[in-house]
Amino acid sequence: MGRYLLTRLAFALVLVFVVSSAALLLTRLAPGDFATMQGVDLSVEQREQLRERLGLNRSFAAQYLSWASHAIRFDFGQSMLYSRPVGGLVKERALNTAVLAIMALLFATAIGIPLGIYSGTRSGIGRSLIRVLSVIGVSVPPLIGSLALVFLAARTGWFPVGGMTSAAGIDLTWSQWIADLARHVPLPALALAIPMAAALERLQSEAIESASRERFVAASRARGVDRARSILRHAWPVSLRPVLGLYGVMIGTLFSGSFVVEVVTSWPGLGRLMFDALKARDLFLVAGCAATGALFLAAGTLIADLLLACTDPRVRAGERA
């Protein structure tokens, strides 16, 4: 296990380096730079002075080597857009995305897994209805889902239509701030959770249906174990293997930020920060956001593998062998 963790750590570091380097290169190759994205208020001379002050007039090789020499010490430079260190800015927004991602995962799990177990072990109109809803959930793009939920919230007033807290949040006590946050979280979390819940339902349904036909499940039934207990104690843990593999991808995707959901719902997370950085051609901020997203993707995969080892007895038996 120690060797496995070290291998995964090395993979994560390589992934972070490659992804952040690629993000820096692609942003540099995109038309325009930070100076040209500042509108019409700057004269030609002022733009050139800004480029020289920020080092934008240097070659990409010189710029990249300077950035990489600091990045290996986890110093991703200064944001041109916010005039703040990239590390602190990304950390702040990543925590906001973490709140949204954790709630979305909880919603998706609470909805998708039970429905998948039901549809994979039952028949009739209930199974058919769940399958239809899951197909719709997977097929609807996040943009449409987010806009539909925002429209519903605006019409009903059930939830705030955007933001992480209300405008008066700065004057609230700690308990009032938590309550205010709890009112703002459900809408963007559901926008992220619905397609994930639909994917979990389909995968869990197929996996538990296949696991229910295994010989050890039939043997437990022959020993007198009732059907529900046999499915939950024997078939379900084995069926979690492909489901947990999907969790690794979902965790990385969520923590790296969802552009559409965070932009539509005005959630101040990592995806929204990346979007603003790309619009402004803020090279170092784009690289920092990409590095954080890659790190979370690697961490999500590792978490999924560890959960798999804890839940599937065949994996633990293979490790001992």
Contents of the next structure:
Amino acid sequence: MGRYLLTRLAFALVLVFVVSSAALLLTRLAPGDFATMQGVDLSVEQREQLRERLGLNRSFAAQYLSWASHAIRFDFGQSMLYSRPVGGLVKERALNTAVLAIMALLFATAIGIPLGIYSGTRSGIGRSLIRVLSVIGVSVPPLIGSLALVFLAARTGWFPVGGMTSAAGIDLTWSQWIADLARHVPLPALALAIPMAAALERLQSEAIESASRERFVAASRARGVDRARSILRHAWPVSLRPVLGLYGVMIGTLFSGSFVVEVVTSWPGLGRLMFDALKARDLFLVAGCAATGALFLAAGTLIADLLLACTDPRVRAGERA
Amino acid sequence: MIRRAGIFLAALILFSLIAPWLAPYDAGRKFDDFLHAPPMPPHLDGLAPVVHPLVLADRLEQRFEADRSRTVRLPWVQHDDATPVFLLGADDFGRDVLSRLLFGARTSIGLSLVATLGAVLIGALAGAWAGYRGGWIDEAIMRVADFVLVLPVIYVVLVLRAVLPLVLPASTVFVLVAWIFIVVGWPFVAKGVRAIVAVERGREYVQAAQSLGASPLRILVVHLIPACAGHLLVQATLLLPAFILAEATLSFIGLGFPDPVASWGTMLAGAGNYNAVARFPWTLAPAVAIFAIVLLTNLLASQQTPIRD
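Would you generate the structure of this protein in the form predicted together with the partner chain, following the form predicted alone above?
Below, the chain from earlier opens the complete complex, with every other chain and molecule after it.
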């Protein structure tokens, strides 16, 4: 197990290093730099001064080496766009994205799994209805889902639209801030959760259906265990394996989806920050965002794999042998 | 699944080709007096479908009223510029949403088809080569493919597009974005093709071709890639809606086609702010079109697993 974790950790480090370096290189190679992206109100001399001050006139090798040598000491440089250290800025925005992603996962799980268990073990109108809904749900990508929900919210006023907190959120107490956040989070989280919930429902439904045909489930019924208990205690744990496997696959979707949702609903997350940084050619901010994104990605896939290992005794036994 | 996928793809190609001819107006045609005009539902007058023409009630609020005393024929039949007919409403420049939707179909589906074709072609060649040759070539190609597959697609597209010049003419955007889509799309195709070819290359018909002196290229193109036809068609059906969505996302954030070009993404970009979504929901028509295509693809894909009821 220790060896396995070490390999995964090494992979994560390589991923973070390669992705952030590639992002830095690509942004550096891109036509135009931060100074030219500042619009027309700078004179030629002012631009040169700006380049001098930000170190943009150095060669890429020199720039890259100084960035890399600072980065391994957790100093990710200064954002040109925000005139703030990249580390703090990225941490703040990454936290926002994490809130959105975790809420979306919770929503997807809370909607998808119970519906899947229901539709996989019952027959009749409820099951057919859930099936139709989940085929529709899978077909609502976050871009379409968030636009539809923004329309719904704007028409009905059920949710506040846009941003993470209300504009007046500055002088709120801690508990008021949480309440405000709780009103803003459902819309973007739901837009992200709908296709995931539908995919979970489909898979859970199929998995539990095949698990309930196993003989130990029939045996538990024969012993006099009631139907609900035999489904939840005997069939469901077995059906979890493919379902948990899907969480690993969904992490990439979560990432791509959260970018779109952040843009549509003005959620101040990592994706929007990276987009703004890319457009402004803010080199170190792009690299910082890419590194954090890669870290999330590696951590997410690792957690998903560990979750899978924890719930499946066969995987654990294989490790020990 | 495979036959249905083929029919589906062929239908989409046909639709995107003929769609602009079905459009009642030119995609760029602006009716200055009809900014944000609402959709005009047709009804039957005798046997001919007609609509009530719109009258501007309040220019500042962009409020319109239907003139119930008059009727006009549909835009394919009448060409009176004083009474344009917007079956799906008009956008913020007074352009007909239906016409832009149809012209946009050509841009969005066309771009996605070109990219799909490219991704399938390159993915098939790379995957087949990797599977046929084995060894370090196989290893290298598949490592690259795995690396691309690990990354979230939309970020790769975003970074690759953002590091190119931001303002470009539409034709250049078309070519560049198609290439970017090919870069992120080929590994999905290559992985499956490699697996199939790695098995197929040991079969008798391949040995027969080898012993007859066929070159590796000939064996790949004539014998092995056709063996993957089913996989290629399925992958194409899955990539196409993903690319349509990616185009919409890129144009939505302003990195896709420039505004006057009608594409589903540029249409959504104009419609996507809160104010517009609430007051002029008909400008979201491309979102419905994209949803319909994704839904059709999912229905096709779900046919693959036999229904057990």
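Just so it is clear, the structure is predicted and the values come from calculations on it, not from any experiment. Heads up, when I say rigid core I mean the largest set of C-alphas that superpose within 1.5 Å between the two forms. Positions refer to the first chain, counted from 1.
Relative to the superposed core, L81 undergoes a C-alpha shift smaller than 2 Å between the two forms. In the core-superposed comparison between the two forms, the C-alpha atom of Y118 has shifted by at least 2 angstroms.
In this overlay on the rigid core, P141 has a C-alpha that sits 2 Å or more away from its partner position between the two forms.
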